[in-house]
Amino acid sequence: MNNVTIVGAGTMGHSLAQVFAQGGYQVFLNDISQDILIRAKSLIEANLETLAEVGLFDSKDHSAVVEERIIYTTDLADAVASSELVIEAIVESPDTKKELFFELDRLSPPEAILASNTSYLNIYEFVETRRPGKVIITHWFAPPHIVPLVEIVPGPHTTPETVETDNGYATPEDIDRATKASFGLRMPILGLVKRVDFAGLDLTQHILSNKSYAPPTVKGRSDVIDSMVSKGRLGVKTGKGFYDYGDSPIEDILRERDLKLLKLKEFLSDMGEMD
């Protein structure tokens, strides 16, 4: 894969268009209005410039990514003519989305991918193409170009070919290294109400509209709990709970995670996070 188009450079467009970039991609950002997409190419810079400032982007490289890897169109058929990739990241509007999933289908090459960043959408029940098997939603968190999680969902119909699957569990570590890559690395800034703030309150007008979710229903107990009180597994009170603590003294277990969080508090706290 060499080449992806990002539609829609927003809020979540713009970095991804950066992500790619970053990887070393020909990436054609594009979105309706040249206006928006000179904001896309000024927020890039300073994202780029923020993560040169603490070491993690070599600024002698910014001409490459911002110049030379990401083309800025308002031509879609440009934009997704030679692409193997296309991710969407327009309005959570289904008939918008439905409309522009039947143009990429047209538009682009019969073998690329075309991918969704819907946060609450199930594209799968409207959007309709010729290459279902090659229709997948590939969620980012925000911001992309700092947040290193994405979440891959299949339709019914998308292909093991698009996705690489895997018919295990998740391990409690891999459940784990996605939280704390996630909400977790945004929770302490953000919080919950500024998170708001920053995804659009716009966007979540949208989602709190969607009346088509339904959580699942309470159990009231969990079979895998049930199953490890019952081998005595109870946690770090016992040495072993979904982890294995090995035969570390509990005042040593609690001594790790004490130090780790009080070295957690004083660093939000120098950052004024705390006050």
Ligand SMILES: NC(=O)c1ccc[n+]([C@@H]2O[C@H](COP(=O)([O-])OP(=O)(O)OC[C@H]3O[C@@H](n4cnc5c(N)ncnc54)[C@H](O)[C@@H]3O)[C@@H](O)[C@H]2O)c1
Contents of the next structure:
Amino acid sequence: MNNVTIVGAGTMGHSLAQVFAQGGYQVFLNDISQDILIRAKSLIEANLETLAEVGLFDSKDHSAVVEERIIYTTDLADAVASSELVIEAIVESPDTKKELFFELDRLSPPEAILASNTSYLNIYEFVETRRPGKVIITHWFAPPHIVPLVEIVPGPHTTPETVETDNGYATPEDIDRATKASFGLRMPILGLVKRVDFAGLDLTQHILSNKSYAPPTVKGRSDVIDSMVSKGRLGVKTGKGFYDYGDSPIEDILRERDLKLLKLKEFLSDMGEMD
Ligand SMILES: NC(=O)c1ccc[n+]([C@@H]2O[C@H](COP(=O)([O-])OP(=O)(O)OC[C@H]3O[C@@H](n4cnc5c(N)ncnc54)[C@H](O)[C@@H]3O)[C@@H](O)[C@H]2O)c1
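Structure of the form predicted in complex with the ligand, given the form predicted alone:
Below is the entire complex, every chain and molecule, led by the chain shown above.
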């Protein structure tokens, strides 16, 4: 894959373009607003400066990323003409996304994957294309240039090739790695309320109005938990739970956790996040 298009250059789109440009891809960043594209470029520049400040980006690559590898355009046809992957990060509205996917299907190369960064919408219910096997949800966590997790949500017709890997169920380690690398990373800095400010209150309004989402029914029990409890796998206190803690005394296991928590607390306190 060489060329990637990001449609929508707002809160998520500018950062997504940056991630792919930093990864060496040729990126086409599209928005309906020229002003948003100008702001996106300036935000990417600021993001790169922040990364450089903490040693995660080499400033000599600045213009290659910002000027050469990202083409900023309001012309959707130009933006998608040669892309193998198109990710939309536009407003969280079913009608607008449906309309956009229709255009993406019409304008993109037939082999291109069409992905949505939607937070809550079941796009598979309303998106119609001639390539259902190549339509997929790839949900990035904000800000994508720092939070290293993407949720891949295939639809009923998405092919395994599009998903790339079909790992089956996630292991306990996978789930912990994913949560620590996403909202876990953000939570100590933003909390629950400030996160909404960073995500955008208009997005939250769209999310709340999404009637197609229904939380899973509460069963009051779990087969997995019942089976583990019946085997005496109660967690750290019995040396085994989802993880196996070996023969280490419980004091050592708690000490390891507590030292890490204390270190984190001190670090957050130094940053003024524990006041
Ligand atoms: N904000 C977050 O924290 C966050 C996190 C994960 C996923 N998302 C999802 O990402 C998507 C974008 O969210 P956002 O917060 O970046 O939105 P945003 O409002 O900041 O940006 C959306 C951009 O899309 C542009 N746009 C609208 N219609 C367009 C069209 N037809 N063609 C091209 N550009 C168009 C707008 O001009 C705007 O610049 C949503 O689906 C949202 O659910 C957002």
